[in-house]
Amino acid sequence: MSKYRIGLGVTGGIAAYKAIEVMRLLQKAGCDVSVAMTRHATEFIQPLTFRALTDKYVIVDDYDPENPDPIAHVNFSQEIDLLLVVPATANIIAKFANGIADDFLSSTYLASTAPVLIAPAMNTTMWEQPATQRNIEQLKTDGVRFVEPVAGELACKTVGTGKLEDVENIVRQALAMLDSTFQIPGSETRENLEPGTWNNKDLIGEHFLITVGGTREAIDPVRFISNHSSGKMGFAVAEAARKRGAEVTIVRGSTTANPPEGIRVIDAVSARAMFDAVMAELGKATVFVGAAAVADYAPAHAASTKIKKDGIETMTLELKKTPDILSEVSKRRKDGQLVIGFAAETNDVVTYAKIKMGKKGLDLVVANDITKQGAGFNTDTNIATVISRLGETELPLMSKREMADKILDEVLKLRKK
């Protein structure tokens, strides 16, 4: 029996030939792949290529007399575990977002109940068009996931974002999405699984917006004020939330750790940049997690050129407060939105965490003593106290990935209340 049944949609872009590589990698992973193409896709690559490699009829037009299934768009859509579109043009994205069903692939999208993963590829200007971005945001709201295009030299010889992501990464994200959706043991359903178990999908329908890492506040073009945050704890929460079915967006400051694969990352190095990025994304989130160590102060006047030390024995910096992201998120929250904070302290940890929770209007705060062995910055483990409106939970020394699930268990309790 095949591991998963995947419907591979191929649309009319120059990257269509890469869909063959995607298909072969999926087959090597033990998946059964069925292919649907748009008419324009056949101008770049022939259906015969896919048919030879899958030993299946490749559907372009379900009204074609040679089509063996008169209701193929229904049967095809109901017999797959994932609809994967590689490459996805601006046109097919617009059709999906607006419910247009004027060809086989767009009709399949509307008829399918399977999860959908889209890997766009197009000219940079087309990708950045407000209409395209609106369509993408609509699809994300509808539950569609994206393998974001990357920057590089495009077929039109321009350089910018719009290039199809590497096929290996597309396949990796597709398999990870399937694993997170279908790996539920036995006949259990996610409703009766214990919170925090590896295969639990108890966060489906949630959209986590998570800040990660430290911020850098410029003194001059060379020097900056920052902290020791590695981003490991925030990335662990992001990975755990995705594994449990949530959609996740990361706003990343300066980190020494790498983000989990397959999660959308927005880079924002300074406190102001992170504030702006969070406010732009906040409306789509159901849970905000402020795991970043945001600088409380920044130089009031950053020098435009490198400050020279010649003849200067001391230097005084005038500092100004940076935007308070957690407080502002709490003020702007919409109904049902949960706001989670972190408190890294060196003394009176729980007391200061509770003050922070009340002052900033948080639903939950994760407090940890960074002076303890095995806790704090740049470690793979942590020790914490989770404080919420429902009480306190002590978390002894454990890996940050394990702690992430424990934190999410507490978030889930708040959601159920």
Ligand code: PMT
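Owing to the predicted nature of the structure, the values given are computational and were not obtained by experimental measurement. Heads up, when I say rigid core I mean the largest set of C-alphas that superpose within 1.5 Å between the two forms. Numbering follows the first chain given and starts at 1. What changes on going to the form predicted in complex with this ligand:
Superposition on the rigid core between these two forms places the CA atom of residue 18 2 Å or more away from its counterpart. Residue 285 shows a C-alpha shift below 2 Å between these two forms [criterion: core-superposed Cα displacement of 2 Å].
Residue 336 shows a C-alpha shift below 2 Å between these two forms [criterion: core-superposed Cα displacement of 2 Å].
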The other form holds:
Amino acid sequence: MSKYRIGLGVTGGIAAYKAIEVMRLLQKAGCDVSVAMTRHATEFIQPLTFRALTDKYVIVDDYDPENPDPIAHVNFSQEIDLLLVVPATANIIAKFANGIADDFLSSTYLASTAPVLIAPAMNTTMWEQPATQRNIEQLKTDGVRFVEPVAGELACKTVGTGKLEDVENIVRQALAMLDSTFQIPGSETRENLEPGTWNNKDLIGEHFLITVGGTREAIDPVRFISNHSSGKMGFAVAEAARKRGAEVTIVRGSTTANPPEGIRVIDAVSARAMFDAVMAELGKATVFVGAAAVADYAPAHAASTKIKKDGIETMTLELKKTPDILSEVSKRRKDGQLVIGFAAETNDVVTYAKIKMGKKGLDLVVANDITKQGAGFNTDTNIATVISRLGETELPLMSKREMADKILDEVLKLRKK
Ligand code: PMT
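Let's compare: the form predicted on its own is above, so bring in the form predicted in complex with this ligand.
First the chain shown before, then all remaining chains and molecules of the complex.
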């Protein structure tokens, strides 16, 4: 007998074909998969494909005379250990969130007591609609888990968030919900891998919210105050966390480097905008990383038109303190949330970093001496000391990508404590 029974819901989106790969991987892991499709899903892929591969009738409409089970939504829903929906459209999410049961899949959701995992895929505008986000929040409150879509080129030829997450990652998260030791055969177990190796998924279940880059504080519509941050360090942490199985959201300030593929990016170029974006996303995060070089001061009054220089020899800019994102995150911290900061220093690096750690209530701080060659702003390498509640670790000159994994190893140690 198979170890777990999965109800795989498939809805009408271009990514419907990827549900076949999800089903195959689940079967490979020893699961018994039963498929339910919405009517629109059958416009993209035939029920016969799933029927041939599962050897089971695929229910689209439980009133269909060919359906062998007259009360299928009740039987189906009570015979599964997990309901997994891949891909999930905005429409099915809306139905689940509002208790609408006007087709087989939505009736199954209502009739089931099994845990539910949803992997949405849709156009960016639909994903970002307040209605869709409201429905998702409602479902999360109801206990539903999500594998959030990633950024990339979408079928509609636009670039943005809405692309289905990598199918292997979806399956891993589904299996982890059933049993944390359950693996896809051929994929390594956590125990036999060194931390940080490419396919070590030791951060599954974590959601990283990471600020990246510098900020720009407007003086007038053409001028701003900023710093040299390229975004390389923050993007490296984002890429490493995602490779290790975490969900990742980046809040990007001004950067010269490109974000890693497939990660959700929210643009917020000023300290105030970054503060607002972080607070809006914080509820989902299990780990917050402040890798951004946020301006400590911004012009108190940005001019609405270009400031003219005629007849003006000297000028005084009045600056006002920006909100401290990291301190506020730390204040609002909920149970289990880890708060990680960076400190860019020029002298007494560890001493100042420890003071910041205490003042801002951090679990861990990465202190970099930006005067050292190969460290700090806009380099591909870094040199740092990681100071955590558990102790200090010196990280000699290495690539920012390697350093990202070392930092995550320290985060993981804190998580296991
Ligand atoms: O982007 P790169 O070119 O790769 O460079 C990487 C880096 C040097 C920018 C990065 O490694 C780094 O050190 N980032 C933090 C730089 C910084 O602003 O340090 P700070 O000591 O001023 O701030 C301490 C911490 O408070 C930081 O985590 C910062 O994000 C946070 N902060 C600061 C001010 C503020 N208003 N809000 C904040 O959240």
